[in-house]
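Heads up, the chain below is alone and in the form predicted on its own; it's given as structure tokens.
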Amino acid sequence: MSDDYRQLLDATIQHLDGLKSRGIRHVAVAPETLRALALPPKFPTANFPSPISKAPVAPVAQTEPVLSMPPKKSVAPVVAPKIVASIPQVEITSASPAKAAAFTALRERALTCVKCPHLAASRTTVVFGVGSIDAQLMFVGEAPGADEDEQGEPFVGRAGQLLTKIIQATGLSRADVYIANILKCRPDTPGQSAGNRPPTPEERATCLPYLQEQIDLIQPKAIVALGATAVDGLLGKTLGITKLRGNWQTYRGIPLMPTYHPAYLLRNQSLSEKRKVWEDILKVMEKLEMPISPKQRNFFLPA
């Protein structure tokens, strides 16, 4: 190991120790560094002692660096990995301290996940979930979009704003329910400056255990699956969302209501389609024994 690299490594460790002492538990690393972590450490041959060295050099035991870097193409000063941002601390509260602690530990594991290297390299942050972990009602969507990836919270874009209105129409707020996605990272879109893509079956299978643990800890009394990707990811159904929506299913012993994704209602704003989704939500309210007013029952019905 060269003196330059050793000095860099010591400085990096000191910097991370400083962050830790200030209560920062995680740091996000530049995408190129994450990609390099998947490769075996390499060092330029110029950094190793020459075989004709005058004094014998004791062999150095190879250790795994705390933060690996891409191999240099030429002998040049080593550039430290760029720490782009720290992940903010979020206090998770519950009526059960043990439940809150387990949920916090789960969140910390998810925030540092690199099981899908291509997603870890392209994401801004992991979008874990938001809401009450004591909620009776849970909404599950597809995957974060650009707005969610930037803000670190699910359903904050146009579709998310519509979901918020649907939740408020029931008499609840986002803080009263829990909202999560099948995928915790935004699906990468190489070569595209905008747009989204659905998660692949492999990505869904890799990320699903995090959602399953969330559901097992929250134990909601009902789940609403928003859109075909969420329904397929949870139930593995192939009937299609059009045939499944409005019909109760079961997931991990919990009643599950499939319905259209809010993004669908943004594309198709006919009164009849809005009514279909609202009828699904009314069934959920009835399942949870929530009060339903005549006004709520008549939402989106023709005048």
The other form holds:
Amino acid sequence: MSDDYRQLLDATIQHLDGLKSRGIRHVAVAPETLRALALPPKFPTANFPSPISKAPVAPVAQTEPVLSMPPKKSVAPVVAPKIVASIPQVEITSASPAKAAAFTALRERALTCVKCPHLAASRTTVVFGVGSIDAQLMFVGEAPGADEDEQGEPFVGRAGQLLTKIIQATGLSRADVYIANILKCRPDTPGQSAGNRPPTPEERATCLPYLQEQIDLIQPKAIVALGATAVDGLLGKTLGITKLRGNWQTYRGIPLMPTYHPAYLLRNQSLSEKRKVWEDILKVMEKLEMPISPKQRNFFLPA
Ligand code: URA
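Starting from the form predicted on its own, produce the coordinates for the form predicted in complex with ligand URA.
The next block holds the full complex; its first chain is the one shown before.
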């Protein structure tokens, strides 16, 4: 084994050891990386001069992936964290193949992200986003909850079902729009088996670049920011959702409509609050020049 290779192996083991000591128990590895790791290492022949014989050396059978090789004696034995080759493969399509490729690469980066070690350790999945990357309309929420963490898709729990109904009331489907969150991992709640918490400012700042890249690639014609965390996260200011909702804002040149989070509507079931959200959505439909029927105009008005 070459010195270079040994050093690389030691560095990898130390890195994994460091992650493990910070409580990280899983390391997501892209399938192609795993395949490459399972191959015998390629040593440049120049590193293996054979002063004894020039006869070809039979390749050493390598049955185990490189990461399971025993560490050097000088390195304390470590148990490498379980490696999960679990980037669920989805086909991302677009009218532009370059855009689809860039989005796929972004998704793979996000799905293997460990920038927030506590969230990487506690999450079941990274909830990247769902829908069409050629969508004209994008919805941005706060962070995945338990259902989303479980299923790897944003807005699939109770609040998500309400959001789906709102989208369908416009005449669109979830597949026609793009749905994402400020935070891609479920905020952990140590010591609690259930419950949610809003993302911390640090978590938001760490994760935001992924959402920014998603928006930069999708280039929607309008964004609906659902709730205070989404509005504050995207606009970088805290003005209060009650004041901002219904009033067009701009995110990097894209019209952004702040509105209440569907979870708020689940807590406050009054017709007047539903109507407020619906009026915000009507403004979005007008901006996108979507057809609006008289029936749609009158949703949630008192009889
Ligand atoms: N609430 C959010 O803000 N996002 C989700 O994905 C689910 C619930």
